[in-house]
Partner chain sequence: MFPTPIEKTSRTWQLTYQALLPVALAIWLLPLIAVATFSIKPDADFTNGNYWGLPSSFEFFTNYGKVFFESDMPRYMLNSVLITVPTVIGAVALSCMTGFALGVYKFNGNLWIFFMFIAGNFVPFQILMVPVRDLSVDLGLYDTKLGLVLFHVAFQTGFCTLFMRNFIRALPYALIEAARVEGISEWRIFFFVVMPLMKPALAALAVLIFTFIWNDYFWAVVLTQGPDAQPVTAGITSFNSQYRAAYHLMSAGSIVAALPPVAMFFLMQKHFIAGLTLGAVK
Amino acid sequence: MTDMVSPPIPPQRSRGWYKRNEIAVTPWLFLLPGILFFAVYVIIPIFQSFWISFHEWDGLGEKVWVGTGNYERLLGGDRKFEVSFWNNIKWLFLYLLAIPAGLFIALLLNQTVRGIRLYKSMFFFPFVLSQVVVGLVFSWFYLPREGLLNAILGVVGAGPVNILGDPTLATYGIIAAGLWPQTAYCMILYLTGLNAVDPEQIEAARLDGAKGWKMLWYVVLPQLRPATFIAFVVTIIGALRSFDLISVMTNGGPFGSTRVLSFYMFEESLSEFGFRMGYGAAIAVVLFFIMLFFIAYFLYSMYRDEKGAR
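How about the structure of this chain only, in the form predicted on its own?
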């Protein structure tokens, strides 16, 4: 019997670089268009704002280098900037009320009763409205004579109140208008998070005797941290860049009392008596750092809590 000779093994062809790294590279190819758009329309404009803030520029002519002159003017007694800054602080802290309010409504609507979908739709409705529509609705609501608010106050015997015409009340009236759709947004976030709560943990906590606030604080809320994070970030950003409602309801009045940093930036940069792009860019930089501080602090707090839980 003759020995069978096995056929020669053909040499293996070397695989290309992409084939060797296909699993690692393919996700980046899908992300590349989004990264490019984000870089062109977000990252690069941020650095351009920093650069413009060191110049005096009307948007068309030559830029004139002024160094930190715009920032010195901001911090050197600009009354409009002070009013805008403190109004932004009011917006920030009062706007955060949308988060516990949204959580409360979500817990209320997280039931399996008849007609619950209709109730959810009614509570979600404000979020689909534009800020302009919300501003118009609340402007009519606050009217001194014909407004529904004063009609309600008249029923209980209280006198008419001109919310938007009173410098001490106008900012709070606009914030209340902004809380209406923002609460609906937080409610949707928490409803989505409640659907992902582990029912086994709920049952185990019930067997251990947990109920009411203890169940909410120690079992439910820890599982809602992702929703809480998104709610905080979106609410903080929304509070600090508030512009639409102010423009529609008071246009910064009365007597500039409702002006915020984003609206003041618009006035200095693009309004009829503005076109001071360098000064507007300096306001934008200050607003950017305020927003960055609060978001970074919240991220650090979440990281510390997650690290301590491990």
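What would the structure be for the form predicted together with the partner chain, given that what you showed me was the form predicted on its own?
Chain alone follows, minus partners and molecules.
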């Protein structure tokens, strides 16, 4: 792309200050409302949360300064926090399965037969549904007596399982529900990516005798890198943001075994368990730092691309 600075405009008679500085001022005028909104609702609250996390606060009365007290309590053996943290780690890793699963379905559907377009959109369908609906649907699917899953298991002779009622299984059950729409999303990313794969390279590789796995690994996947990157970004963010499904499917239970940080934070600050805003904010700050690690990586990759593009 060409240089962004426009050629100097010859000065005319009696031009106002705005006219003379138009190029310099206009971007700021255009940015002002957006930045204002974003600052008030996003940027400033981040710092406020940091501030609140050093206090004990019920959301109404005076904030009482406790320094790092909340963090000491949090990291000093809060069982609920530990469970939430490890569940977040499970989410993070298992959610990534959406990427290969999405690639698999994309490869399956990347054909030109009659009606394939409809198939592609039907496979994408789960992503359009609200997580609340997905959560409801899956909790019925898992019902111990009436659920379809147990009906199927019954056919193959496996005993009934109460997935959402079992503390060791519940989190996996919820993650499986989350993988459903997420896989659909990754599938669309890969389908679009496959469209852009260079057919000449494929042909050339075929002539060299590459096919199947080898072709996928050495020829196709490298060309799908941008799609993989986006899939990675959205999946990580989705995993760390998981809240809706947990809230709808188990409400953190059984025995708090399905809590994740975002849910625990909500529970501490805004639920029948009390309004411990300071403690909640401290949990949110921890989650923020986990996310920041990934955000920094994403921004760094984008920065590299920007520099490379110039």
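Residue numbers count along the first chain shown, from 1. Here the rigid core means the biggest group of C-alpha atoms that line up within 1.5 Å when the two forms are laid on top of each other. Computed from a prediction, not measured in an experiment: that's the story for all the values here.
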{"property": "Displaced residue check between the two forms: V66, CA, 2 Å or over, core reference", "result": "yes"}
{"property": "Rigid core superposed: S262 CA moves 2 Å or more between the two forms", "result": "no"}
{"property": "Did I246 shift 2 Å or more between the two forms, C-alpha, core superposed", "result": "no"}
{"property": "Rigid-core-fitted C-alpha displacement of W28 between the two forms (angstrom)", "result": "8.2"}
